[in-house]
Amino acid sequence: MEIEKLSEHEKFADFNKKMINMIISEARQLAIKEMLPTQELRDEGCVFENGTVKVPESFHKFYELHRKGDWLAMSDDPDECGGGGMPHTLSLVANEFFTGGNLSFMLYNGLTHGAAKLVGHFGTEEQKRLYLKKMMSAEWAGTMLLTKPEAGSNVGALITSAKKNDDGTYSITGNKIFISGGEHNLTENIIHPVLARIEGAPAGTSGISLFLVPKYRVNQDGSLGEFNDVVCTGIEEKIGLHGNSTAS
């Protein structure tokens, strides 16, 4: 596809056809040897007791494989959040090889990667100072709470609420279903973009916001609070997916 290309252009100089070459060298080589095999364990599933979710024994190993080696922001900002700062294109080639080891595996880091993109574009100083960076390294994981058992894919239909407090938080109280990776054991924090309605805010899709809901509150020094009352309530069927966790 000519990407060495893109090193003409000052911004990805770095990255000339040699560079490109051994970054998608390393990347195959990554899934097939440490990926691939977590794909033929895959069927082991996740556990779901008292609450809590263990992913498959294995997944751990190559989650921190993964996690140190910078594949999870390769294309993002490096001044913003950390990132690689490599052509996005690049990050596509990685990432089919990694989608190609392990599905269930990758959408985990799936999902904090688009979660970390909304806070990234839509978060407030605060949000980004706090979030941002710990969810783009992969330290703390993130998922999408769209679906609701009361709607299904009709998002206008939610009745998921939101209540002002008087330090400007709110109380979120509802329930959300099919949430991939939305309990596990691979991060000690996770984060939850949550769709939800303010009362009083007009019925339909306009009177929707969208909040961040940490599984455990997030202190002003960045270090970890309170379990914030994000409870599961079990693990549900995702076509073959029993690798991940896909969680009410």
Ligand SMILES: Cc1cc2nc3c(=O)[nH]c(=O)nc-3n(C[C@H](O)[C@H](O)[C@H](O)COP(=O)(O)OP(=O)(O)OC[C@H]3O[C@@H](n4cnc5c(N)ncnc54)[C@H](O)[C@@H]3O)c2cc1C
Second form
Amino acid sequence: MEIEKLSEHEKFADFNKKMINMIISEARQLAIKEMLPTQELRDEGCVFENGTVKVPESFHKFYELHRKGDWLAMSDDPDECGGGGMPHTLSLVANEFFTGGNLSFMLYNGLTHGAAKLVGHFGTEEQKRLYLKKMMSAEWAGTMLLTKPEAGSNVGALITSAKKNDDGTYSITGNKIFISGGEHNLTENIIHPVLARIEGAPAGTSGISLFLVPKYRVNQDGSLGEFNDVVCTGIEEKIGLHGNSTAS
Ligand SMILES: Cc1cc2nc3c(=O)[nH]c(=O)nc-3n(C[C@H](O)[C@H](O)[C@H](O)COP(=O)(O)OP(=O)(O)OC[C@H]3O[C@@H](n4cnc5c(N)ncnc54)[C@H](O)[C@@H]3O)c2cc1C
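Having seen the form predicted on its own, I'd like the form predicted together with this ligand now, please.
Expanding to the full complex; the earlier chain stays at the top.
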């Protein structure tokens, strides 16, 4: 696809043909040597126990390799969030190897990346400061909490409620189901973007707001605070992706 032509632009000047080939070959090696073996063990599946979810043991080692290689945010902005700044087309090539290596595993990272992008585009300055780099570096994971027992396609029917507190925060109450990577032991914190309706807001989609709900609250210095009452009540079967926790 002549990706190397992108290096004619100042933004991608570092990504000449040699560099591109090196990145692709690294991703391929990692996927075949380290990731594929975890795929063969995927039927181990996740285990739900007392509100926690254990991912297959083999996932932990690869998560660290993938994290330390800075593969999660390879095409994101280096200054804004510590990303690798490579052309998106190139990251698609690398991710094709990783997705082939183990789809169940990659769903954790895919969800984290999506949630981090959301914070980067729409978060407040404080949210960006506290969450963006930790999510983009895969130190913390991310999810998306839309689906409820009473609202799947019909998102506007959701009744998850948000009550404003005196300090400007909100207390969110509700149940969500089918949440990919909703609970697991790969990271010390999981950041959940949650759809909810502020008390008194109109019915339907126009009355829905989006909240950032960390599993553990985050102190102003970025350290972990107290448990935020995000309780996992179980995991579900989902089209054979046993290594990816689908949580309620
Ligand atoms: C692999 C996978 C991963 C997922 N991960 C997440 C996640 O991370 N976070 C999350 O929040 N959710 C997640 N979900 C849930 C997903 O968003 C919902 O399954 C989806 O929104 C559909 O909702 P539902 O299952 O309740 O089906 P329903 O909304 O009940 O739909 C059932 C059927 O009815 C049809 N239908 C629905 N409404 C209408 C209508 N008005 N007119 C005509 N036909 C209609 C649909 O097309 C479908 O065929 C995941 C689902 C899957 C399969």
